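Just the one chain here, laid out as structure tokens, in the form predicted on its own.
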Amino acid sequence: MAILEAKDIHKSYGKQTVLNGIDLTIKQGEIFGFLGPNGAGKTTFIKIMLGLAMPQKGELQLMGEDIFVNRKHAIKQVGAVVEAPIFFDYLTAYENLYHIVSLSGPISRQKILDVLELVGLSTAIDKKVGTFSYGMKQRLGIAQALLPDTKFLILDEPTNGLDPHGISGVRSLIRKLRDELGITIFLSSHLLIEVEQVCDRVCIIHHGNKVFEGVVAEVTQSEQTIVEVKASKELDCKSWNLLKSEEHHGLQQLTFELDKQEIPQLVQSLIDQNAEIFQVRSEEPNLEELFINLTKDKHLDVRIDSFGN
């Protein structure tokens, strides 16, 4: 069953252009990988998921509803830690919950207290919250978007300002929640190394677009070859896979996509146009790799630590 299925979403605010007809299927029991530079649209779709903001064109189905239709039947099971969870801080983490949870009907309090040990907070229950690291209230807000009976979670950014210990922590949280539960994850973080780790599956906007859509495990699984070489002429690389072609500290730096026992062919190839060659070495392609390379503007300098929402 699918979890959500977009279809042609477009989104512009005046004359810019947010989303640009996005098309997404996210299957159940998946942790779902949602990647983009700066600005390239990711809130947006997350607001339109849950229904709190209307594109221009578009379906979207939500648990089997369409969101714009029935949105209240559509997000029943659905929570979400959209930026950093806000919470009172003279309240405990219980009272906090309960509270807040109330609101949309009646909680058992034997609910909450299996939450928060599932969340990792089991030793902080009756603590007031004001004395909470960022990383006990990124958990706890975690707590929250599974009340009272969550099936699909949504998490934008959910390590942001975490040290290592968090993100570990909530790394695991993550894979625990889909592994013991069955819980289906959304997924959006500028972390690449996060996303790789535990995300079934990758989506990549840029500039309102999908520009890759694709199993995690297969972006890493072709090896590369890289040879820097200095040649006074163009070199004949038809015979071979080339992927792309750069200028790195005055030599040439060619990557291929080749078996290992084509690697002497190629270099011998090489060394008859009379190529200096400096370095050969095979390299496993990662998921920053792919997304520098889908997503860098030729007139911009991206930094990998400048992603964001």
Ligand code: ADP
Second form
Amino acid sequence: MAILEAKDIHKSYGKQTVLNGIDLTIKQGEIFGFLGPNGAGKTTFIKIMLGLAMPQKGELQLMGEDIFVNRKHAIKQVGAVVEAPIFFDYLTAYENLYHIVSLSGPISRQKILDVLELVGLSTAIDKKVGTFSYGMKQRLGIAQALLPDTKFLILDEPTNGLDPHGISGVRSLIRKLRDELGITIFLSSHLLIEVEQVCDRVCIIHHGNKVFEGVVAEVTQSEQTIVEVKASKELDCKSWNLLKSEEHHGLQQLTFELDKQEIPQLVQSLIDQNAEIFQVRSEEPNLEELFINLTKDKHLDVRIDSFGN
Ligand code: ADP
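Show the same protein again, this time as the form predicted in complex with the ligand rather than the form predicted on its own.
To see the whole picture, the full complex is given below, headed by that same chain.
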């Protein structure tokens, strides 16, 4: 069963189009990265997923239910940390969770203790939240979202504002929740590196358009070959996957995506065209550029013309 199935979601605020026809399917057990620069429309999409905002057009099934028809049932096993969670500073971690979660039904003490242990707060159960670091509050927010029996966890920018130690702790917690408990996770982030480290699949949105969807491991495997040349006439590079051509200090800098074995043939072909070669080097691509380049020639509803702006 798909955990989430969104079709053609459109959302505007006044004249501003925030989501422009988003299709998305999330499968059970995956960690799905939802990536886009600030202002791309990520939080708006999450609000629609949770039935907290209505799109002008589109359909959305969450846990097999139409979110706009049967919200209460659809979100029963869905937990979300959408903004920095707010807790009562003068209550302990346990008391905070108890008071918040018992509003929606009875909850056992053991269940709360289990979840606190799971998120790494077992030594802070009886400590007042006012003494917590930002990272501990973030973990407490995740603990709250896991109660009472969450199968799908939505995290909006979960490492924002955390120090490196906190960031790595939250990332390993996300993996643990999926690996040990089979929880499906939707991770919204503007950080490519975060998505690369924890997600199985990724969707990139920009200006409300989906510009890429694919398997993270496939995206991050390739390398770029950069050749610096001087040529008196335009070079014919049609046989190669030329990603871009730029002028740098009087030299032409050509960036290709190739297999290593193809480099000698490429160099030979440039020499045959009387180009002077100053440098050939391979680089791990800047992930953001790689995403842009991948979306250029592949499938889909690509509107990447202004991605880097
Ligand atoms: P992201 O989460 O990717 O940073 P958002 O979904 O928060 O992006 O916002 C996308 C765009 O929608 C932004 O330009 C934002 O100003 C606008 N927006 C979001 N919510 C509202 C709202 N309630 N009213 C008007 N504009 C909004």
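Heads up, when I say rigid core I mean the largest set of C-alphas that superpose within 1.5 Å between the two forms. Positions refer to the first chain, counted from 1. Bear in mind the structure is a predicted one, so any value in this text is a computation, not a measurement.
Q: Superposing on the rigid core, does the Cα of Glu247 end up 2 Å or more away between the two forms?
A: Yes: Glu247 shifts by at least 2 Å between the two forms.
Q: After a rigid core superposition, would you say the CA of Gln273 moves by 2 angstroms or more between the two forms, or not?
A: Indeed, Gln273 is displaced by 2 Å or more.
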